[in-house]
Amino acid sequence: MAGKTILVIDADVASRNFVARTLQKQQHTVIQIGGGKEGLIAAWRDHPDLVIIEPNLPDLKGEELASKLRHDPRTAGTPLVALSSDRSAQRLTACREAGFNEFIAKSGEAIPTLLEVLDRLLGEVDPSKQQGGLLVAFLGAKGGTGTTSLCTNLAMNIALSQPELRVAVADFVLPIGSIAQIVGYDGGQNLATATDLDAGVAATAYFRDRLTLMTEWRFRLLAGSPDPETANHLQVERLRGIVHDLKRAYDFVLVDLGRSLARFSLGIIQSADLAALVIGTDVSAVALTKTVLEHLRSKGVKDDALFPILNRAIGLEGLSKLDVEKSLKIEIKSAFPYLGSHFAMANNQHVPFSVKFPNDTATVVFRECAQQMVASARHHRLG
């Protein structure tokens, strides 16, 4: 997506500047312009590629801007994103009939949802699904179903059986992290830090060669926000292109989002070679994990390219693989057993489950699932 040309009208200058530097980061050429009529005229004479609006302009309403771009031909095309400071649901009604391709109110969510709208609007595929290593993605609806723990295993899993792979597992789970105090990791690089990088690092080389090597698990360790107050300043727009760095690094990058549907965790769920969702028995988590998946489908992310992972978390009740099935009208590609205190004994020490456990029928659940994922990923990556 980078190298575009977006025009960005917005009559507040601080307002405009930021939303400037931001795409320009993203390496994208930005003209900036105050006015509603100005913003007329270098639409049509410079011909960008989308155009942002703040609809609440000195000059000319955002809506009636909207349409005259609408109705001519040199700009009936270009995709217009509303970026309003009215909240109101009639702002948005309003900018909606007017021809706006997106509306989105000026926020702390705002930026991470203008990048996931802009990759979308400019019609191309993230350019890191197509390049590097295999990124898998997890996630589940609701807390409590082992997503973490089994994103951490699983790791170790196709790390042992395929040696040959360098294999990273990234904690994006906020706003505190879970996966250090699983794998016993207490050092100081974490998801913040590596948002804080500066700009002219050479970010791939930086996390091919500074990351952890938590040695009994095999993989190197991108760990999560230590503490509430750490995540409030993290910086979220980075965390895409952290993901694209470390696509570029490994061979195998297995990203932990937790149950967070926020707009950064989709973008990232929309450029995985695989989702993997994780899904717990009882009837919330069952119900939960339908609106989920009516949300992702929603956004075009294909069933094939999903892993339902089915974790009997709670215990032994609950409902079977094909009641699950049926109602979430999907196949289930893995399911465990009740792992009962092991699997807690296993996370308490620090040790994979398998290395734990060697014996236990779970153990062979998780090898064969890890390979699983490695040939869907591998398949979905050349479909």
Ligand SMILES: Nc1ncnc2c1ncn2[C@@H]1O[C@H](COP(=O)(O)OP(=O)(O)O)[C@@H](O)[C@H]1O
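For clarity, a rigid core is taken as the largest C-alpha set superposing within 1.5 Å between two forms. Residue numbers count along the first chain shown, from 1. Note that the structure is predicted; figures quoted are calculated from it, not measured. Compared with the form predicted in complex with this ligand:
- Superposition on the rigid core between these two forms places the CA atom of Arg91 2 Å or more away from its counterpart.
- Here Met373 does not count as shifted, since its C-alpha moves by less than 2 Å between these two forms after the core is aligned.
- Once the rigid core is overlaid between these two forms, Asp251 does not reach a Cα shift of 2 Å, moving by less than that.
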Given for the second form:
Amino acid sequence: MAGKTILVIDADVASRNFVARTLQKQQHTVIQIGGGKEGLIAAWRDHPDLVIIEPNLPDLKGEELASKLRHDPRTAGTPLVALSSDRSAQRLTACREAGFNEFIAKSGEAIPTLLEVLDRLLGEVDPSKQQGGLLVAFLGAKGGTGTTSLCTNLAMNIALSQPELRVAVADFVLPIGSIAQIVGYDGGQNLATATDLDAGVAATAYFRDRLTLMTEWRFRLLAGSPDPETANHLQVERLRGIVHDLKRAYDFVLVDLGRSLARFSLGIIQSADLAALVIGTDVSAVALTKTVLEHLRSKGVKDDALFPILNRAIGLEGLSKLDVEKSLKIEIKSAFPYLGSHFAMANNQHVPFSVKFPNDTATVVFRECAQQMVASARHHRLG
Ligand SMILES: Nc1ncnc2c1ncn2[C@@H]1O[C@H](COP(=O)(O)OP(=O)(O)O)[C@@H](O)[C@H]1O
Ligand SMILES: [Mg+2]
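I would like to compare: after the form predicted on its own, may I see the structure of the form predicted in complex with this ligand?
Time for the whole complex; same chain goes first.
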């Protein structure tokens, strides 16, 4: 990744020199500029491969600068990194919205983080990767349909079938998450501790390196809210930022939204590469799914971004796949049979179903469903 031209815009000479020296040691060519307007000219004139900007500039706000660069064809695709002395959540959000690819708070850890970010941003030639990893949102219209069990087990199967992929699972179900229970995680890190973190800290590097790897499950976990009290205090407005950071840190991110269609989850579903809609086989589950489907469609979620899964969680009775397809006017991509107490048993022992029951036919369904899901998400991303 050596030999790139990097423009550093920062009015603080000491800080700018320090960053420049570090980058020169990595064999990069560095252009240093002290002001926003001059920086804008340099960015358009010198065609840098990447621009690092301290958003706190005397003459032009960093956000404004970024937005100007984004809207000019010469720099629309140039990676922009904010290296900010202001570590507030508002600043982070403003920078993201202005078009910065990354936000790094100036701190003792800023340089290693910056180098990692540069490696990633400069190494990327595939424009689809600029958007980060693939995002699958799991939702069910009704509780108890198997949304969480399927999310965790499919994530495990995705990671198993493609070991080169970095997979993360995040439990966004409020007021109480349940993935930690299923996978046997009893650590102190969860959605609330993540949303509480200083915005500059809870960035990509944090999620990539600090989330616990659930070895048997082969994914890293961001556990959910442990109790309603915690959920009440949770900074819900940070959740979309967390999804953004997770996508930057992982190839595949699965988010369990449960049956909540709160405003925050709708945004996540709309931005997802795939919405895995888990449908129960009882009449009421199908009726509720119909309502959810209509809502999603009215909010611009296209049918090809949906991945409907029929799950016979409640027993052998209930509607057939054909009945459900007819009633919902949608193609079911994958159907899981009733598994008796096996699923609950695997869940209670914190073991993936495919590990606990390798010879069960459902193990094959899991594998095939996971593969199909990866293919659909990729297909949808590429348009
Ligand atoms: N196909 C299935 N066969 C039998 N039991 C299932 C099946 N799918 C899910 N279950 C069981 O249903 C219960 C609810 O599952 P869960 O994943 O928590 O649902 P949700 O997240 O939609 O509320 C769990 O006990 C789970 O083991
Ligand atoms: Mg659940």
